[in-house]
Amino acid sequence: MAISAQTNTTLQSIAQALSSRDGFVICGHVNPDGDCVGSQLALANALRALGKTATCVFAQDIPHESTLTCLPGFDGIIPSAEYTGSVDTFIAVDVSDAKRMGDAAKLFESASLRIIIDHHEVDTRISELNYVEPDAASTSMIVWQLIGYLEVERDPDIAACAYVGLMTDTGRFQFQNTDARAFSAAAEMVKSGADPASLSTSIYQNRTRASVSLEHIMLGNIIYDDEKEFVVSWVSRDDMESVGAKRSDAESLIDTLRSIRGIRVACMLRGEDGCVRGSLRAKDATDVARIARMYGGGGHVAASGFTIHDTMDAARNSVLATLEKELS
């Protein structure tokens, strides 16, 4: 186990701090993924089991058609802009940078105690209690360990949320961050009531017809670079509207690109109002997080994301040039 230089506490100490306080706001990063939401809900469910008040907030407002609606407590998450109460303790999970907390950054700054639990290493420490473990396969795995230090049973709801965080951040236990600790934690979660089959079905076998139509468009846009072994494709905002697709319908497209034989790095671009969202995946040791950081994004070595505030044509040309250079 390796912790970052910015870590200034232990999980046991965080558990003691949580036990001594009563009101919590829990938030993750913008464009939340399964690990982000799963970590929030697992911790919130544990704190509520202790009789405490815990409110989960989205960094920004997002549509509720996400496959993550299967998670216990998802319906209770509110946009941070709608939170009107005071903030005693703010817990940031899966994010260590206030810039990636969106609207919730104001809540973070106003809290009397701020706690960060993450597995993304950054250069600065911005909270009173900071625990970052880059070697952990998911933040939910750290949260699972933290809950073990609280005097609360890790019940099926907690286990399901933590398991989805771990399952999604390891790419169904296929990414390079999948290790013995990840499997050990997953086994504990299953023993506590997480159902791998039903959760996998809800997350990965629940695509809409609009998503399938969108994949057809994406496959027609593929650009291969056989020399540098990367692939790039895209769907525009107009493409999304033409098939009635929502943002969640595009989430699985990067996995299709990553599955192509002979490809080391895959990049999927999705058009939004005034910007282009990019997802990067690596099948080897290539650090795609480093590439994402060139565009102000970040993530993991094998899976990362970024945003380009430009047209799709400009974003695509920029990404193609960057990949060709960086994968030389």
Ligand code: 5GP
Second form
Amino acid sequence: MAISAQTNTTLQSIAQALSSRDGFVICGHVNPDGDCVGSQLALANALRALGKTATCVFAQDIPHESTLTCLPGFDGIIPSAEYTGSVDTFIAVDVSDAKRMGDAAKLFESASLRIIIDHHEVDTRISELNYVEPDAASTSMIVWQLIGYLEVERDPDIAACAYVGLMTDTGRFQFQNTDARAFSAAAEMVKSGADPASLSTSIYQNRTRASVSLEHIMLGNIIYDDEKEFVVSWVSRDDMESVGAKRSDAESLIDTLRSIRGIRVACMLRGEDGCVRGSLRAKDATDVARIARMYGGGGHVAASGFTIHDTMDAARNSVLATLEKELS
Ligand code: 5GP
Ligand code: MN
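Having seen the form predicted on its own, could you give me the form predicted together with the ligand?
Complete assembly follows, chain above in first position.
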């Protein structure tokens, strides 16, 4: 890829740096998703196969009850606050903004070499080696390519981790970022031993009953805007508690909203302690990252997120007004 504002190196150069160094800490973003954890574990598994020491850290908390526990190596990931060693090489995947690294930002600062591999559009470079490709469907796809430049076999474990990143970030190969390159990479991963049926069962056919109960509540809260063709719904912190739901139980709810006929933009709000987390998805060319940035968040054109430090009522009213104003 050409050198750009975000990218100052090549994957071959990153592969060379990885081959000549050791003592890796690999981090993703806060609220880790399949692409972030899949990219971390694919890379860690490859580096360990080269005989190197690689520790994966969560930016902040351990995601409890996550379906991502199916990924080889998940149990070995530690919260970054528990990492006490020194950091030779810090690799951030699926994140290129220190603010989204949570507690791991301190480790990032202390490393002798910092590497960023990401597919989120950014306008700054914060590491010595920065590789950001916004056109890549997932970060795990870039990591998969990078591992191809290392002297290591891309085994079934590595393939499974990379595949889950690609499957989840493309919404099971359905979203606008799903292109021929994503399918080619997926085919390579499957050839190397990723099992699509069992991985999709682990990730998508594995909902907790609390998640289903939460969806029941969410469906009762839907607000449609027929003129601007958007939909907003929410679940409060009390709703989550009433059905014993964890954060991960709410993740699939946005998919139900975006599946509705005639909807262009879907927004799901989830109450947390003292704040509200928002997820936005676009089914057409609407840039929902721009809307998320209005609230200090960000993400991709078609999938973004944000946090509002206010009550659910205030957050909902604000988001309804913003979407009404900003959508054409
Ligand atoms: P989700 O709705 O699944 O939490 O996030 C969708 C996408 O937006 C992901 O790519 C995620 O990394 C990004 N994203 C979510 N929340 C934020 C945020 O607060 N800031 C930034 N920069 N990106 C976010
Ligand atoms: Mn991603």
